[in-house]
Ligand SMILES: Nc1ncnc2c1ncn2[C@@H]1O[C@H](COP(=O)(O)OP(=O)(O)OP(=O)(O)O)[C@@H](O)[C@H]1O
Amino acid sequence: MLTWVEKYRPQKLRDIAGNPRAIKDLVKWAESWKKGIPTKKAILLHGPPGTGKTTTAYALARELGYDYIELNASDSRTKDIVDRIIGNASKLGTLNPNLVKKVLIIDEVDGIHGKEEYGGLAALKKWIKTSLQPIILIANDPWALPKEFRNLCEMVAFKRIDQRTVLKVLKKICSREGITADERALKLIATNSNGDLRSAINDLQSLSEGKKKISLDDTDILTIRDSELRIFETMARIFKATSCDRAKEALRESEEQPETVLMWVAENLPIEYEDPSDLARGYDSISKADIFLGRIERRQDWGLLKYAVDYMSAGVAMAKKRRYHKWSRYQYPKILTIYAETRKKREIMNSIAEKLQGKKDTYEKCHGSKKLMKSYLPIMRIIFNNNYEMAAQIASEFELNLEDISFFIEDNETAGKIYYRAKELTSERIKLKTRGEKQISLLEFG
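As in the form predicted alone, what structure would this chain adopt when taken alone?
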């Protein structure tokens, strides 16, 4: 099944959302090849993820009738491979007589580094100087590339896509998919994407999984997204990494909390790794990372954090025997979905715990933490379902409202009876207090 990003990927330049000036500059550079070989034989499209750089490159090739050869981040980009693929292609014409030229597309060129891809960037630099074919380079961070490399290229910046444009695209996809969506929900998805159209479409598809209607409440889970580096991208970089340094770099640049990353890695490990032995080693690294995070929480020894980070990033990346070149559709951790779905329940539990304590920070009714108060809730549930009068006395004493009582009793009618009986008891206690008579309290002993 195609992802919506692929399904609705624009095939023509005019259909690409945002960055009209960047697209115009790219077309102008490409047209210059029709007059001969230009001074700058390579063009570097750079900018944040999800701004249409790769889509624009492919659309350009199709629109100009050019064949294309690609080399992306899932491919190894060693010196030998760059020489064999890019070197040969830059010198030879196309095999298709109907296509005048070919264009060479190298994605994530700023990610060519490390021992595994040693010499790849130098080889690419050499072929740019002598190429007879146009070369389109794509990078998120052009400043990670050497200055002499950048000087060989025409630089074209892609900016984040404005929210109105993202919203327009989301509405169009909803219309084509037959989805009814609350406009407030779509606006939140667009805002949360921070100008990354790809992540916005991925969010929309995730939220609409198995249903044809999206409400504002469905967007609660989006709060786990990071505004700078999407967690989906972090997962891909960790799982696809072939060196410890690149895996740790992915986690470091994500700026996500280690606990959150660990949940994502644990959820998506079986989606990415197919070999049972790879899975076993991966889960072993995850379990060790979890142990260190637990020790940090208990001992407050933050010096252990580096070990947890190493295990959940480099440990998981190095657990595989081979690199998986497939595309994996990563999923939100189920635990986070459960948190979103049970948020209301947890809010009620916190409210009841505070009422059991009494006035805030004074513990005028029960002396203990909210955690201790919550441990009483199962006992209270038993009382509320088996002793009507005692339940009403508790509700009166701790000023529980109908929503609090309904937390313990699913039967709305019974909950209502307890609530109104509690109000009667509260009224009686107020009358006794007014007359100066002694009040009977559940909190009195002896």
Second form
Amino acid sequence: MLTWVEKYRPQKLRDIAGNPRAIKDLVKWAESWKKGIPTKKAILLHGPPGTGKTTTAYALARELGYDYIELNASDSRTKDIVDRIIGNASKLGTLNPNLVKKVLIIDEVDGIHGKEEYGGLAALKKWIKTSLQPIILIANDPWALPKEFRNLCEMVAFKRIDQRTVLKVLKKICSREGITADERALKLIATNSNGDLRSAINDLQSLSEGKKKISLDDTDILTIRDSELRIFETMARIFKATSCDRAKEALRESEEQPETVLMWVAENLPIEYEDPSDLARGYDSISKADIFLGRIERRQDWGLLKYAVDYMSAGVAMAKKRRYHKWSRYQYPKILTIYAETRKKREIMNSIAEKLQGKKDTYEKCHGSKKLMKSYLPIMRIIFNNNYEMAAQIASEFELNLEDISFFIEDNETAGKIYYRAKELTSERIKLKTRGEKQISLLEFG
Ligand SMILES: Nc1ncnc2c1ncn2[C@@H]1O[C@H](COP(=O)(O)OP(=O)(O)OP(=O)(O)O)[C@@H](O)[C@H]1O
Ligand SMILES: [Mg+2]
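Having gone through the form predicted alone, I am curious about the other one (the form predicted together with the ligand); can you provide its structure?
So here's everything in the complex, that chain up top.
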């Protein structure tokens, strides 16, 4: 499915919403190349996500008839690769003789770091100094780049798109898609997006899944499922990340516990990744994260958390060898639904286990852990279904109630009978006890 974000990505500069100032500065700089080589050979478009930086760069190149070469975050940008790609670009000249210039577009420059890529940034700096071609750089956080690097660039800031502009774009998409939408609903999406047009368009698309009308009520999921939407966003950010840092950042900024995020990642990995080898590598990372989380729990060694976190974010993100340009409908982890459904059952199992142990923590009845007690439950189930008298004796001894007994026996009537027989046995025991005789315990039965 083509995402609306892709479908409605502006192809022309004049269709880009907001940031008129930034676009004007960019065009001015690009035009200046027609007269000669300007002092600043690179321009750095920077600003928050979803504001049109990447879109603008490509629209500009197309519009001015410049050929372009891209170096995306999906390519690892080591010194060798930077040298080869930029080197070839400047040597060969343009492939198409009618085109005037070749522009180099390097996205997510702030993502070039780490030991290996560090040389890449230095190489890039060298090329900027000597380049005969315009270079467009894009970054979210320019302050993550060294100062000398920034100084070589003309800086152009993209700002968050204001709500009225976001609203206009949403309305236009609705009319193109034949959707009638309550204006208040669209306003809510716009406010919610906080100036990120990409996320606003994504929200609109998910709200209108399978219908042609959007009412204010529909936006409930935006607020009610706010935390869920946030985890959807975390998923997208991890799966789409092209650098370790971005993936780790997504997890860091998520408000969910690592255990929860891991469940979400495991559930949604096959929805996002298509290539079997990407999937295999992804699951491998997930399983490693899971091992570390298990060790943390057993040893209470929180120092291991960083490994779990890295595997489930950076590990999963780097497992893909290509980018998946699609909009995925992420799913709520099935395991959580199963947990919710079986909660009652698990609670009863716990309560029976505690009753087998006896009074809290004194182990007056059976000395052993709850886990050990639970391991007896299958045997008890066999007894309960085959020997009602013994079942009643056990129920009496461990003070099981009707709910506990029903856990073993499906037939309510039989469960009831066992329960009443157990009560009889209990009162007999109490009678014996009050007569001063030794309390009869289960071990003395039969
Ligand atoms: N100013 C805009 N005008 C119209 N559409 C926009 C604009 N900004 C973003 N969009 C929509 O959002 C999508 C993503 O935009 P784009 O990739 O240009 O954002 P970006 O600023 O590069 O974000 P990031 O920092 O996350 O890379 C576009 O395909 C388009 O549908
Ligand atoms: Mg971008």
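If you superpose the two forms and keep the largest set of C-alpha atoms that fall within 1.5 Å, you have the rigid core. Just so it is clear, the structure is predicted and the values come from calculations on it, not from any experiment. Numbering follows the first chain given and starts at 1.
- Once both forms are fitted on their rigid core, the CA atom of Lys187 lies less than 2 Å apart between the two forms.
- Fitting the two forms on the rigid core leaves the C-alpha of Gln205 displaced by under 2 angstroms between the two forms.
- Relative to the superposed core, Leu64 undergoes a Cα shift smaller than 2 Å between the two forms.
- When the core is overlaid, the C-alpha of Ser287 ends up 7.9 Å from its other position between the two forms.
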